[in-house]
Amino acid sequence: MGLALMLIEYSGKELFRKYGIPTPEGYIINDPKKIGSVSKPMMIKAQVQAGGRGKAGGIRFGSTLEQVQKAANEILDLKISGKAVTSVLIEERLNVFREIYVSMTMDRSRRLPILMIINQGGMDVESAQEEQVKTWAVHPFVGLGDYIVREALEHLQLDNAPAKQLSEILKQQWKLFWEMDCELVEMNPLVQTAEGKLVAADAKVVIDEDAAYRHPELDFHEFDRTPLEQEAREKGLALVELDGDIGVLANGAGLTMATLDLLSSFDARGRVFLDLGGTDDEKVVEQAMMLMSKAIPKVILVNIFGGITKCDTVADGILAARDSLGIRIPIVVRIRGVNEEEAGLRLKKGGIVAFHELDLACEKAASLLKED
């Protein structure tokens, strides 16, 4: 399964500058004592791969060295979306006249990239009215057509100078999106300053992990994986830690996500997303269960839909892992496909009831939480 790799803001802005998209001047630090002189208003911004930094107190400003150092100290003590802040970006504060939202992303329903522009940006962009939002599909073989740029300029009603600048920014944004194998290139906000210049005040760049090998110039060590996520990656497994209570192991990313969605209908949330892939190798199943147990979920829910995968082999792996690792937390299994009857018998003999229907398995897993 390919994962999305989100650059921290500072690295995203480095890419912006490489592609000619203007950004504020700034630098990154992890020690407030390393902050240089302050001669003008500055922004202090948490550098984490998480949204909602502003509402979480991760974006502040100061006009003196003492104010900037104090804000940096306080931000470095924060956790945002469960992630500790280990560095902050110090950059000039813009003289804002207007904020705009501009993004390039993938539209799975159209199977095409889309350009989205909202004529208001910033923290409250979600409250924009429908008429403020415009989208255009961009065919990769054609690129960002001039007609799209003209319609975007008409939507925003910019004066001549910023309109000309936006035209170039949109073209460079598309070039970055395409050349860097991005899933998202977002400027929120793209600021029009009081002086009439357009500057990307924030940068969110998400790259398809399957294309990472094509970009050795990027430092992929910066991606905020937990130690357990990194261990799984080294073993060739896709694991994502979440903030719920149920460890979900399934064979396929889509099946895993569908399981998490269904759990939510029973007021339960996932603790771990673990994609077993298409394997039925007993040793791989044991490794997956070992990783799962390290996350300390309250319940483990296994969802196997076997086409190529042999259900009985997976069942053997589950039982072997439970016994060898001494797993004592409840295990719920939904198993369908090749050799499902034999798998069910082996699980039942081992003290685990296998469900045929996913909703029943999810309901059982959720009910076990309430018994805990």
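Between two forms, the rigid core is defined as the largest C-alpha subset superposing within 1.5 Å. Not measured: the values here are computed from a predicted model. Positions refer to the first chain, counted from 1. What changes on going to the form predicted in complex with its partner chain:
After superposing the rigid core, the C-alpha of L319 moves by 2 Å or more between the two forms. In this overlay on the rigid core, F355 has a C-alpha that sits 2 Å or more away from its partner position between the two forms. Q173 shows a C-alpha shift below 2 Å between the two forms [criterion: core-superposed Cα displacement of 2 Å].
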The other form holds:
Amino acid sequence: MGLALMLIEYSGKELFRKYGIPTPEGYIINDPKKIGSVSKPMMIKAQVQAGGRGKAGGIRFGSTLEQVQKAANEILDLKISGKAVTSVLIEERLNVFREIYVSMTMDRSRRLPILMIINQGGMDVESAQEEQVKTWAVHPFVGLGDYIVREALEHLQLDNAPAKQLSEILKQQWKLFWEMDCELVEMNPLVQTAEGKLVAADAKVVIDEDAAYRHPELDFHEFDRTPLEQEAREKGLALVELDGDIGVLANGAGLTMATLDLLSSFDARGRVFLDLGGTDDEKVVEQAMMLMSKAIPKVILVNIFGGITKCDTVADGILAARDSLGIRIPIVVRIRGVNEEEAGLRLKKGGIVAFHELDLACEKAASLLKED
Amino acid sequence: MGLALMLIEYSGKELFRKYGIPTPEGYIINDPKKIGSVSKPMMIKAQVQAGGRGKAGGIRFGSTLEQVQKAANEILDLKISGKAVTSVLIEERLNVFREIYVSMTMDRSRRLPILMIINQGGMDVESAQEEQVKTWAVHPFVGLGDYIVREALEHLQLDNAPAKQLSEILKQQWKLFWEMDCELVEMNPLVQTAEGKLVAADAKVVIDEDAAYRHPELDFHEFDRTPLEQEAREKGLALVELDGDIGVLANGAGLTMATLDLLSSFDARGRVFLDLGGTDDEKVVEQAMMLMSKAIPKVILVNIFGGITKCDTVADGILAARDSLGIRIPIVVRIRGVNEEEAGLRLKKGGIVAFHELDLACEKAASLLKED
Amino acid sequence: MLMGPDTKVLVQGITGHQGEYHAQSMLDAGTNVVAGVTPGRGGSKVGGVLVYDSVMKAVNATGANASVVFVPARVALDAVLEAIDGGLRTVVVISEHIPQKDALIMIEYGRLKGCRILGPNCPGIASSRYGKMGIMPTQIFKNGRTGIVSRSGTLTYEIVSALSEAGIGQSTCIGIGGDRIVGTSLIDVLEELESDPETENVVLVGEIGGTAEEEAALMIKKRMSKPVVAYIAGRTAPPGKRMGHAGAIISRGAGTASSKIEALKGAGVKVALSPSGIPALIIALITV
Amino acid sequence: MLMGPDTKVLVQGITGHQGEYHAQSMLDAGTNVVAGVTPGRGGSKVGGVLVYDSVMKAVNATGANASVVFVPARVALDAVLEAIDGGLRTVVVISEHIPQKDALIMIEYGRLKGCRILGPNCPGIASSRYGKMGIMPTQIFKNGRTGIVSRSGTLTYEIVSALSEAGIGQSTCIGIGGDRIVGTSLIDVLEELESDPETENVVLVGEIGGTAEEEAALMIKKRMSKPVVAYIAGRTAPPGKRMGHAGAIISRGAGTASSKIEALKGAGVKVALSPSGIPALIIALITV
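What about the form predicted in complex with its partner chain, after the form predicted on its own?
The complete assembly is shown below, putting the previous chain first.
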């Protein structure tokens, strides 16, 4: 399914160092008492996989031990995008002369990795002018050509010394990207210091989860997922928590999304996107129902188009889960495909009326919500 | 020009070990006194870059120190294909259960590296039946696929343990071949020992000379060239010593060969193939003439088709070389192309008649030989 | 089209659970399945189909020129490279969870060698005339002249069923796969359907993520003469969440359903708001 | 053919000694040279031709679609990859001493991207109608209807001169290069000459080493309708010695002149024993 694993900044920077990409000196702590002596201005940065870290107060400065400890303490008390901050990166504060944006990402339209360089970094990236942004496709069969490096250097108009450094950084970034199965390697900003050195002040590394087995050394313990989403993931199911009321269980991502879309026509919103995938195992259906029940939806809507997945198997799974888990909320089932008659009979015996038409099933689920 | 550098067996085996390809334990000596204690059967192998080493007595066996020293002494007294043997490889003698031939080479027709495996190795390779030989093209953009390894293993019908070893050897051989800019990596034989291990008993590694600058760590001090050929090579000229009488200097390999071929129509044979290449430097012409004179031909035939090379420059170079080197043997010149009239005039002033027709020039050179 | 009268199909991973089931189903659909491949299982038979140890052996024995791949993700790259080097012209990759890097390598190597890759993580092709290569449920199809191209699996079956029930038959149905990197794009398939004499009109089934539908809209505007109708899933999906597979994600405002729907409408494509709305759009085309 | 009325030529390495000389010579031959490229020298001019810092800039400014590469061997791979990624369709690589590995990469990457590589280590193309891309001496050519394909440089000039002096003009002359790995084979060029309406008959200039002439003979037998005559250099070359460049070597009895001559004769090709024998063979064809 090709999900993605984002490394926390510190792990990303460790990878950078391994590939010879310069980063600020720093260390990670989960207890402010472990902060060492402070002799120069330092950054204190929340290590969470969530956007908006800066705006949420997750990035601070300090020049004395007291300031740094205080900042670290405050950050460790934060929740950012609903996530408790459990660790903090303490690192030297760079003397910024200039900021650049550099990233390598997998582009789906061009079907190739793309190097992007913006002649302006940091928070300002979003406002960059078109002529400040340059991209190059990098073909893995030949790698990052010198000619691309030359064009990048010309775009940035760097002095000699940092130019040489940048060409090394770009080559190594490509190597990291390709060898480590990355979906994204981003340096935002790549800082040119007042001393004339290039240093990656931030590191965002996203690894292709389908390739994670090749990189057992990487520390993937944090994901940008809710605990329930993570639990589903570990059980091999794709679950997304939403902010509505109806738990939708369907087979196939497209069909699940289509079901959620259709609910909205009846003014109902989903609580859960749960893709059963292609299975014909009653236990998997039960497991899906168990996850579903944990999300506490007001109504459950099951939509199965049976092919590999047999309809009767699903029916059995739903009934078994309802009974074993003691699910009391309404379950609306729409079922089509292989063995649909048998499924309908079994569901009916179990007290559930199966719909044939998806539109009708959605309408029913939405109406149950209003009764609620 | 894409010449090739062949490593001596010992250097080839060092590369093998670096890439994890098993070789017999051994060491190289140039003085039989340096042979260590001998506790098991050993091989003593002349380290020369020449074929027919076995037939020339350059490979012997010994089980005692005395035997090994005697063999080494005798080998160090040999000349193989005209080359003095200056070093000898002493290594354990394998307990051979089976011999296999494995090579990776650059195929010009298919324009790809080719893996070749013959279900029979050693001296018998030449007599292998067609069904014993299997080849696979390996595309560098994807490397040596597992499926190729599987087909190779099936072809050889190895037991489990050596099969696993072979698949590792094939992968590493490919890596060595590609990373080291090889034209050939050959293991003949790759031995399956009585103990069930695979060991590369011989190592033939040929490196693309045009890529040699990328591998300064390799020891290229020995070439399959005569001293004069080597001297020419170092001066950037392509010279081949032949066993006839006429020294042929021409510009372009094809034209030089064509000139030699034409001489044979007049029952004359070349002493030297010397390709001037594309130059317009009088000094290069003089240098070529200097090399030519060292080969002591009976007649010199210069054949220039001037383009980049200007005819008058060549004429000046010939005359200057003749005078400074005191060349007394006849020089026949055929010259065509840019500034050919001027060249003809200068040569005439210098006492050399320039021909316009190649056939006539060759006839003249051949006839001079007969007068001689 | 990707399948034709000369298509001879090989099933890689035929001795696995999925491979065996779908090989049989392909045979039942009238597909010319000529061989199976599973290393080490050469000589055995699956549903009457002879299994070979390697693609090369299977090709030499049967003249196979296309393959459907059911092997596990970790060995999928090798299986596809073997198929490409075996000289096959079309490879349908059913396997899911293939690393993007491997997908990219197989697609580009196929391009180099003149082999079209469909997928990975795709349901394959169903043809009204030549059977199927993949896992689409045969029973929902009905012969006809509507071509279907889709990024989705079951959602497509939903729409095909609706069409069949409404009496609208299909010419060819192609699922390109839900992963972000796929070998055959919506545009590639649209080009094929445009030039396919069996196809009169086209249903495009898209979903959130990427810009494939927007690019398809441009192509439709410029080069399609046949009418196209569409359905796009994910109108209510929240940004930043991957909805089940790698492709379906809205990021930085790009890849939204509304952007895709707008682009398609701009190209003259009628867009249905639910899968069940598609047949009516096709009927409207026919009766115009 | 590799050059046509729309060919717009770029010269990579135009500010070097060779590049400058031959750019001028190409212009003098009437070639549509539209730009030069030398990194860091953008804005300067060579013989009236504007120099750009990169292929991309040159292409954007001039619409160049072909390139002649004169850069040193160590940077040749990068220059050719830049040309391929710049969208050029034909790249003529004059540079010699390019590592085989680099040659292989540029050729295969070109194939992937639809860019034909001629060479490396080749003299290029001379066309009677569109000028030349490469280093062949213009003055020896004469307009006519004999096509020439060759593995050699000066030897080809020798034969062209002989033809011109005998009143036999040339349509297109292509030198594929003497290295063992080249992007365009004898066969590729023969196919082009076969379908070229300007060409009536063909001279093939081969030499020892490899089996390209034997493969060409097979192709001639099977697919050439136009008459071919040939000359093969190296009849007297000793085995095991590389005669000047990587290609010219006889090894293990393969690659000999006699094997090539036999193969060509078997395909109905008349083979001359000296370069000066070629014109008579062509005249015999014409007067038959």
